[in-house]
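In the block that follows, a single chain appears as structure tokens, in the form predicted on its own.
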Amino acid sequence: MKLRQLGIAAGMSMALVAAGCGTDNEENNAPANDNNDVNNNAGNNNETEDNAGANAGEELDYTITGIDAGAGIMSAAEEALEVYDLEDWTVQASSDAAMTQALGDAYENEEPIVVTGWTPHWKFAAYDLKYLEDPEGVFGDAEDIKTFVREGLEDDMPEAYTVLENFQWSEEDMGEIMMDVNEGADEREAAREWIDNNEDLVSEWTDGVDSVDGEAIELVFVAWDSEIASTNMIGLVLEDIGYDVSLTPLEATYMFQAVAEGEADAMVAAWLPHTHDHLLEQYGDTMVDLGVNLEGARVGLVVPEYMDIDSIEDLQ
């Protein structure tokens, strides 16, 4: 019931919509009906561009887009609003699903947004992004996604714990799912087509298991598109090889105490070691660590390539 009780607040977490960021363009409404106007304008080119952090700032009142509070990208973010002397700005708590609605609707327009980011994700694929320069390392380097287990799962479900120990796949692989799912396909039929299109790299994870007759087994995970995409996938993994499985979303902190609790069987959500570093810390003595799943994931600050800002300075 406890584990129930907290999908359904995730639920509610997923579903809400991003606050609107208006613009004010009345500078770019005003005419210019002669030549000194026009010369004037040329000559505060450099200006502009000098200044391109702090009008982006104004249009988007200071604020950075941002996914569930709990994600350690979020204590990162804010965090780097303190490194950087960023004290007019703040982190905007969203989802997923908001962050990138309220990038997509900046990007049809052209607007200024900045939102917290990582890959693999879709929104690469969907648009000209790039990262913001972190110079002050303060989102770290490359991280690997992980799988954690309950303890005891070795004991009651060898052969999922098998399937999870052995899963490890690549940005590719993932991204093919993900943007299935962007592009309206549903969850399990995208998650089921890359399966049947990789039988080759699921049966390795899958050689030497037995079948099941049933068993339940329970997987947590946080709603971003990449963990819809694993957790969908492996969970129609270890559907195939009997067992009756449930997914639930979580935020991360729920996600990993129902895990090291017991609740929870298994989890390979894990960003590591720097997004979700402060969990592991709390509830890693209790769980049990299978191994990377992804390497090279990145987390960090975003912004469409049209923005001219290239680091969490320009800011400023």
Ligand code: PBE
Second form
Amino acid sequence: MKLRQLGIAAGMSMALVAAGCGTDNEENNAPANDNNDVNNNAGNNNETEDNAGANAGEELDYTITGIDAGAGIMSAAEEALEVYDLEDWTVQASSDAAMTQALGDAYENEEPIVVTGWTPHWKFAAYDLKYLEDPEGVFGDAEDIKTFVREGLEDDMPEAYTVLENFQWSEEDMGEIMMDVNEGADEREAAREWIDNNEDLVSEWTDGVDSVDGEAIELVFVAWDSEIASTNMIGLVLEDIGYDVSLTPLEATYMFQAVAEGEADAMVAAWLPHTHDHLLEQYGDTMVDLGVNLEGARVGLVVPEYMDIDSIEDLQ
Ligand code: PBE
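Previous: the form predicted on its own; requested now: the form predicted together with the named molecule:
Every chain and every other molecule in the complex is listed next, the one we just looked at coming first.
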């Protein structure tokens, strides 16, 4: 297929934004009654519960550290700015890799940071983080991750169709691969190790499925850590029954489009009912829905536990 990888290496500048956001204000010992901003040109302030959001806002230059512009969570974050009247704030596009880099850098220095976050993701195992409450429900409730294949796959590749239809695992399963990859393991090797350790589950997906003889199958995905884990894993399972598997990273819209137009065979990366609803609306009619492969996913705005804000409203 001709679609190119877009948007996933868009902005390493995020790490710089986060690293550069001044936090020296904490050392400012302005008198407690000096609330009139006279000498406040460095954005200093006294950290009180009342203005914790404003403080964080100033320190962060009113920037939410986002990921690739095509991700559903990015449009949800933009919507949140409107719904919660956060007109001073912007959502900075970058990539999953740049976002986690910025998060890691901020965390190390106990600096404030707000990221577009989701579960499953290794960042929750690596750092103490919390979702900001979302009383307006902009980010939706629990999400499922679903599998879609192109029309005609059932006839053309019934073996792959069956495996993809059977594929279902848990947040913990996906998390194991993600964690290994984050700790430096090769993506394929991490997926292979998980398969080796979970033969019973994998054999439920491949039960009764005949081997094939090197037929080419193409899986599309977006280079989010969660989808790197799932796509590499299911790709290996298909390889093990004889397919010649290629994995193509794309921007989210093109991932849906590729399957809808039959240019790619399958994807296991549709977050619904909320995050990718606009993409499902656009492309859903010409794709085959093979159901949920992971239950209980979640998206939202995520901050380190040490930040003294709890709700998106606190960013006002
Ligand atoms: N995510 C991870 C995706 C879905 C999977 C939350 C970054 C998105 O926002 O589109």
